[in-house]
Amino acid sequence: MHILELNGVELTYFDTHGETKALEDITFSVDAGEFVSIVGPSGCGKTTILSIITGLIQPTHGKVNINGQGSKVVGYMFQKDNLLEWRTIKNNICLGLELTHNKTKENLDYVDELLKKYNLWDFRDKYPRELSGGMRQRAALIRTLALRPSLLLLDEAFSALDYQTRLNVCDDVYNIIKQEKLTAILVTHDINEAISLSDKVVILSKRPSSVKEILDISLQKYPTPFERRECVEAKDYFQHIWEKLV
Amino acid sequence: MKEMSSEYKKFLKKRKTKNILIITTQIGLLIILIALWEILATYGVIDTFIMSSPSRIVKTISELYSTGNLFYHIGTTLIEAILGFLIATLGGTIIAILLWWNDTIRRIIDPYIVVLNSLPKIALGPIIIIWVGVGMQSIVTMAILIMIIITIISMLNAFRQVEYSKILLLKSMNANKWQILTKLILPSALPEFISLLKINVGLTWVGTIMGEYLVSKAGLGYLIIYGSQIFNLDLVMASTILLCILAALMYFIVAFIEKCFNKKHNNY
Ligand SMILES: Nc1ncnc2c1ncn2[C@@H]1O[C@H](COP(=O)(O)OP(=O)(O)OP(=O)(O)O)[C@@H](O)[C@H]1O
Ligand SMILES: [Mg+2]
């Protein structure tokens, strides 16, 4: 079952100094437990489409179908953890439950699970910059599962951090959305991450964006991200996705 | 507590002799100075009808006291200044966030706002007299009008510059509009806010003062005054020093606030 379509998205953002078209034509879908991922050049609309998923803004023309159960079936995870300072880890990751009411002891209990198996749980009664760039940014995440979406979305969530630590939180990451069976899509830079993360990658073409190719990739073999980062198909799949985006 | 090495040990007890010194030199200067003052007052170096000397502002103050009105001036003024800092502080916070939660009437405002934090406050003085009437009523709305433009224009800065992709994060998690302010605005602003009480606290005395020359019965500013009509330079100074006082407590009060919350919140 698609949980996600889009179809014939198009969007065009207006301000002061004229208008900008920033989607021509986006249509794909995404099946339930799906890992996605999104890239393309720079500023050709990536974080337009996560926005538009979430319903942050409306789409000039085509549609968006959401099929999902939950309170909130869509949760976005941003490129900056955007930790409120003035709150405890803890507190931070009940913000999105405490703006839904849903701050019930069931709700809450899942929460205490989440920060004891991403080992969050030590640091709960901290204030963000008590803790290092990675495990910010598992906080953030976190906060974003507390919510349990179906359909996780998430914009360069690793980039900000240094290379060995974005590989490991990659990898964490990674695991976490498959043994919460999320279905997830995940902007970036960074083709071997899209690789070495999805079951498909969606390749954008330059503003105005539209869909060149959905690749697929099949490296259900190497079990993690790290392995299929350094086997022989990736080198294929990087150079056939370079290709296109040049 | 942690274990300390002999040399933090030794780094705390150098930082503590010159704290030591510090406050020993501080409070040996003030002697001093009015010592001297006092000296050369006795024996004739300074004029006391222009310059005064301490024995006879201390003598002022107490004669204030036993006719009773020490405490009815110093309780005016500071009623004056209370009231004024508590309305401009809190209205102005309120307009803020009034102005941050519609645009279009921020918009509207923004010039009259620019206009009328450029005026000199003072220059509304008579039209204040005559609006609102003699009294206190003319000097609380003086300091009002000096604390409240500035109150709005740093705290919708504060609030315009949370982040946007915080409220963005909010947004996404479905939070209405109420919920961004209370949530995210007004915790965000908070050490802002905190500074201002701090500008606020000496401006307040300003205003007082300003309003109680311009009009006044009563008041610590009114004594400066009438003291300077009469030539009396004893109750000026008096005046003038009990003022300083009353303006150093408010001030430390607002710093002591501000180190609790320091201290609360020892992240920002
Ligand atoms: N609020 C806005 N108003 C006007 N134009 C905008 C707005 N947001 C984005 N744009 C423009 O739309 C285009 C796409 O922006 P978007 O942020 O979606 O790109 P992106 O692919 O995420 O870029 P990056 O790779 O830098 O993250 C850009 O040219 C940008 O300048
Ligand atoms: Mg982007």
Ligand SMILES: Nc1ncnc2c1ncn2[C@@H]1O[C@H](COP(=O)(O)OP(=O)(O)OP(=O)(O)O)[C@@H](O)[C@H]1O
Given for the second form:
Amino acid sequence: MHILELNGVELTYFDTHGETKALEDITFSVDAGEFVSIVGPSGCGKTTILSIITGLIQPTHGKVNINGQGSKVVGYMFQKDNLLEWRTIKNNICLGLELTHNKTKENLDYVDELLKKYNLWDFRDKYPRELSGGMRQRAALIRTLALRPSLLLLDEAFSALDYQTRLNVCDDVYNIIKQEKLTAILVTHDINEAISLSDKVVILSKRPSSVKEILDISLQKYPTPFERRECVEAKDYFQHIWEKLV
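Counterpart to the form predicted in complex with this ligand, namely the form predicted on its own:
Shown below: the chain alone.
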């Protein structure tokens, strides 16, 4: 089942100098449980597509349909974890529930379940400065999961981390997404990251951005993103995507 469909999405900016077309005929779909990455040249509008999916930006033309199972909440993870330094880890995780007036016993029990399941229970009363970069990013993900999203958007979610931490967090976040049976879309400049995490990769052209290709990634026999990065087949996928981007 398609959980997300973009059909002929276009975006044109208007200012005193005239009009600038940013997106042109963006069309792709995402099935329930899929992990999809979006790659393209810098400035081509990858993050703009995420903003359109969330409804923060309205497209000039085209439609976006989100067919969530149950809740239609869209979760969003940014480049930085955006944890509030004066709140404990548990209080940070509960922030979205507070803002949406959903701090019910059921949802608080669910937060405790997530903290225990993903090894942050012993750190629930700690402050963000007391956690490693990887643990902070895990806390940010659990904060998003607490809202029970039907679709998770990750905007360069690992790029602020050092390389070694980034590799570990990719494995960590990927396992959580799969265990929770989430549907995810990642915007990234890192081709290897896209290949190692994704079921398919949407390759965009330079601005005005259009979909050059939707590439299926068949590396499911390797259980972790780290192993996929190291496999022989990944090099062929990398070369194919690189040639499309240059």
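Rigid core (definition): largest C-alpha set, two forms, superposition within 1.5 Å. None of the values given here were measured: they were computed from a predicted structure. Residue numbers count along the first chain shown, from 1.
Shown in the overlay between these two forms, fitted on the rigid core, is a CA shift at E233 smaller than 2 Å.
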